[in-house]
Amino acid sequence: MKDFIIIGHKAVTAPFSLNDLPGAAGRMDILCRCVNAALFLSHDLRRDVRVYLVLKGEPAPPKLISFNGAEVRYLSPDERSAASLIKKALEKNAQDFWTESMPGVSIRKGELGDLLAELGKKIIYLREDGKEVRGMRFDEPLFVLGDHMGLSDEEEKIIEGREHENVSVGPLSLHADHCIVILNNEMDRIEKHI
């Protein structure tokens, strides 16, 4: 499996209007956009990719949501469906363990290090001075990826504890969900041998 980590510092941790995704919901824009940029052919799911969203924003941070793209059902190719599943999982009770809101989407209390842990797999971390992704073969990556504010010192203090290696996919910043597209197609071209 691939897997992506998504940190959404704003990113509201209960039910939200599907109406302001970018303002009251607390760019869950963002956090969408990296679900479709992860899950999505152009008519069918990869469905060898999970992606975790981080949501640290208020009212009751952190949450933990997985979408597993050999089992979500009810997504479509567009930002408010992905906010509708993820509205619905932060409609249940969090609890320590995973609950599953709907096929494929479940929902638990936990953190980045509670994630990475749980994973137990190298990390592949974005930052613009890494080594070029270009031609670099990932065994069961784990990529982990921020907002539009990057992350935390607190968080790369995390990820430096661990293993981990910085990768770039270019020598601008560019938005997380346009960075697993190219993660995305580097991993195809390299398993297609083009």
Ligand SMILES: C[S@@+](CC[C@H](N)C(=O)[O-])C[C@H]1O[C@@H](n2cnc3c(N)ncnc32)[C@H](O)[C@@H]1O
Contents of the next structure:
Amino acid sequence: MKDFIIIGHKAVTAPFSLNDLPGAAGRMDILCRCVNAALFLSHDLRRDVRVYLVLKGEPAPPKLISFNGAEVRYLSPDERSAASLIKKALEKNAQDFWTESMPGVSIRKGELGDLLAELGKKIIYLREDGKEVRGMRFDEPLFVLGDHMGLSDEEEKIIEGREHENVSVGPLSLHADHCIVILNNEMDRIEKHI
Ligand SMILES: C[S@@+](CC[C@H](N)C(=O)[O-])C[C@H]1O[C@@H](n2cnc3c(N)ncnc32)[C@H](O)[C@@H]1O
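Same protein, different state: after the form predicted alone, show the form predicted in complex with the named molecule.
Complete assembly follows, chain above in first position.
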């Protein structure tokens, strides 16, 4: 599996209005675009991809939401569709273990450190000043990306305390969903021997 973790520092942790994803929902639009960039092909889904969102906004942080490309249903490639599945997950009473809210979508209480420990993989931390991604081969990768705020010092310390590598997708600072598209494309090229 290819795993992507995206951290939403302001993303709310209670059900929200689908009409104001960037504002009242705490830049939930960024996380929705990341879900779509990670999972969607034209007329299909990437079944070997899982997306994990770390929601750190009020009123009940932190919460984790997962989308499993092999199992997800009722997801279409628009922000509102992903947002609606996130909202449904937040309607569940999140526990210390995963609870499925809709097929392929689950929620639990927890923070970045809990998720990294659970997945137990080497971390590929996306940073503008990391090692050039082109030509790299990834085996069961776990990518970590920030939202519009990047990662906090505390989050970087958590990553630095585990096996990790800093990787860059280019010299300019991009939106997180654009980085995900590039990463998927780089892996596609390696897999298809292009
Ligand atoms: C919009 S950027 C964050 C910008 C934020 N102001 C900062 O200074 O960190 C969102 C995330 O995309 C990733 N990112 C952006 N450009 C990148 C690049 N060229 N290479 C690798 N990762 C990148 C990083 O993980 C970053 O946290």
